Structure formats: structure tokens, C-alpha cells
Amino acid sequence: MDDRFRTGERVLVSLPDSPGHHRAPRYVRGHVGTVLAVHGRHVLPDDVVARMAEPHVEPVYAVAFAAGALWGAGDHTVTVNLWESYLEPAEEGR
């Protein structure tokens, strides 16, 4: 299986539409970041917590966010590891 995103690609972190466990930190949800690396494929923790018999296995991406975009201040970046199902392609101009 191919990874959906590549290093250098801009991605948008989804806003989950269901209650329950979601490993994307709230402070990055709805924000655009840049993929720095792909860390291989790992079991989706949401499925483990939901006690699914066969949890999904997905690529995990290191995604960098500008601190200023997240908190309105800071000239550094914040890197978060995110599963593929939490991400979508970022729209141009966003």
C-alpha cells in the first residue's frame, strides 16, 4: 500500500465528527501543517480503545505546524505524530 501523503506536502488535520477517543491533539485540529516524515504503519489507537477485533493499521506522519498559527505567537515549529485518517490534503491558499 502506498502512503497517501509525502514529505513536504501540506495537510489539514480533521475535526472529528464523532465522540470518543481521538489521538490528534485539540490544538492542531483544523490547522494546516507540513509532513516532515513518515514513521511507518501502526495500529490506529482509536480502534484499540474501541476494542475492535481487527484495528486498522495506518501510516503515521510527523507533521510540523507554525507555533504562531497555533497560538498566535512564537517563531518556532511544533511537530506532532498523526495517523493518516486524521489528515486530508490542504486546500491551496490555506
Given for the second form:
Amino acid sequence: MDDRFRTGERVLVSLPDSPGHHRAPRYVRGHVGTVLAVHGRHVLPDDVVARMAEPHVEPVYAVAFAAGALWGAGDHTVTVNLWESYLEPAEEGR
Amino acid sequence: MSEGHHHDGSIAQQVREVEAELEASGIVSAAELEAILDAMRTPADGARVVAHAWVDAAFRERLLGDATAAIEELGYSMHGGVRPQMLVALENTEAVHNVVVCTLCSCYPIALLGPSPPWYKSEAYRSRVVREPRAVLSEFGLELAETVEVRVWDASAETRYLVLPLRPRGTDELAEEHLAALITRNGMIGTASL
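Moving from the form predicted alone to the form predicted together with its partner chain:
Zooming out: every chain and molecule, the one shown earlier first.
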């Protein structure tokens, strides 16, 4: 399966607010970042924790966020590793 | 755990008791633990990699391109754990400073640097460095010029980071092993310059 996102693409961290384990820090949820690189393909921790017999394997992306967007202040970036199913394409203008 | 085994003892005491339980139940042997401890890396191992990257431009390129593969040239491996890990080297320059954290737990390049320092696991460091890295770095004694771009990297179980610090000025004549002696653990996490 091809990677859904490409380097440089803007992505929105969009997780269902469902019970269970998600390997995404709360502070990036609902925020838009930029894909820097693909950091391999890995089993989805959500599935592992749910003890699924055949957990999904997905690309994991290094996504950079502007501090100003995350915290309302700061001129740095924070880069977080996020599984493909945590992400959707960001709408234009975000 | 059965009743009567609740402890408020020191961490060291608790670890010894867990170790004894694991050995008694046959989950690990003393010899296996000994072998793991013997193979434990220290910051000196990371320093060897950094010093080599400083003196060998081709190795530096390979390290920045694919650190997981490049460190194998020096006898290190990210594949010793339960799951393979990816190592990513982050290049500090005059214009960019990188610093590493794990906000969700304490992911760290143990396979290269050994165990992480206690502060790396502290809630204070983990919650603050993503929000106000310049202030945190300042408390470490690292004052960055405002023109230097700060990049914070939130590590994960799958991806570990190694900061490739700037080579100090005036070290052009130093041999590789002497350069390695200048490289600190905090320098490779990004909470210090060299």
C-alpha cells in the first residue's frame, strides 16, 4: 500500500474521541502540521493494546507543528511521530 | 502480586525484589541479566559516533541520511530490543538547534547512549520543553541566540533521536578519540552545547 501522505503535505491530527489507546499526544490533536518524513511502517499501537489478532501496520510520519499553533506562543517547532490513521489531509487555508 | 508484598522501599530495593521474583519464576536468569548489563551502552558510545561524524564527512552524510544503518559501521545496532527501532540523527548548525524529549513516556536511544538521565523522565522536562524550550534550555545553562531556530523532537517507541552537536571551535587539530572526550550526554540530547 502506498503512503497516503507525502513530505511537505499539511495534515490534520484527527482522532476519534473514543475509549482505548491512541499513541498520539493530546497536545497535537486537532492541530495541523507538515509531514517531514516517513519514519517506517509500524503496527498500530491501538490495535496491539486492543489485542487484535492481526494489528494494522501503517506508515508512521514525522509531523512538524509550529509552536504558535500548538500553544499560542513560541517560535520553535515540535515534531511528533504519528500513525497514518491519526491523520487526514488539512483543508486549504488552515 | 500476593498480599504482603506491598512496599514503600527505595526504587533500588523494589528493583532487586522484582529481579528476584523474575529469576525465581524462571522468566529471566541471572546470567541473562548479566549479559544485558555487560552490553549496556553509555554516552561514550554515542560520543564515538558523533566524533566520527565530525572527522569523516562521508560518514556524516550516511549518519544524517540513515542513522540506523550508519551506526552499524561502528558496531552498534538499534535491533537488539523487542522491536526494531529507527535512529534519526539531528544536525545542529549555527542556525538550528535540536532538542529531544519523549512526552508520552521516556523513549530514548538506549541502544546507543545507555539509560536516560532522571531529569529526562521528569514530568517537568517532558511537559515544559515542548512548550517553552528556550526557557528550559536556559535553565540547563544553554542560552541560544534569538536568531537560532529551535526544533523539539518528541521521540516514540519506534523512532529515537540522536543530536549531532556542533563541533567546538578550535578543535581542528584534535584526534578523533580526543574529540569524543568533549562530547557529553546532554549535548547529544540537545540540552547542552559543547
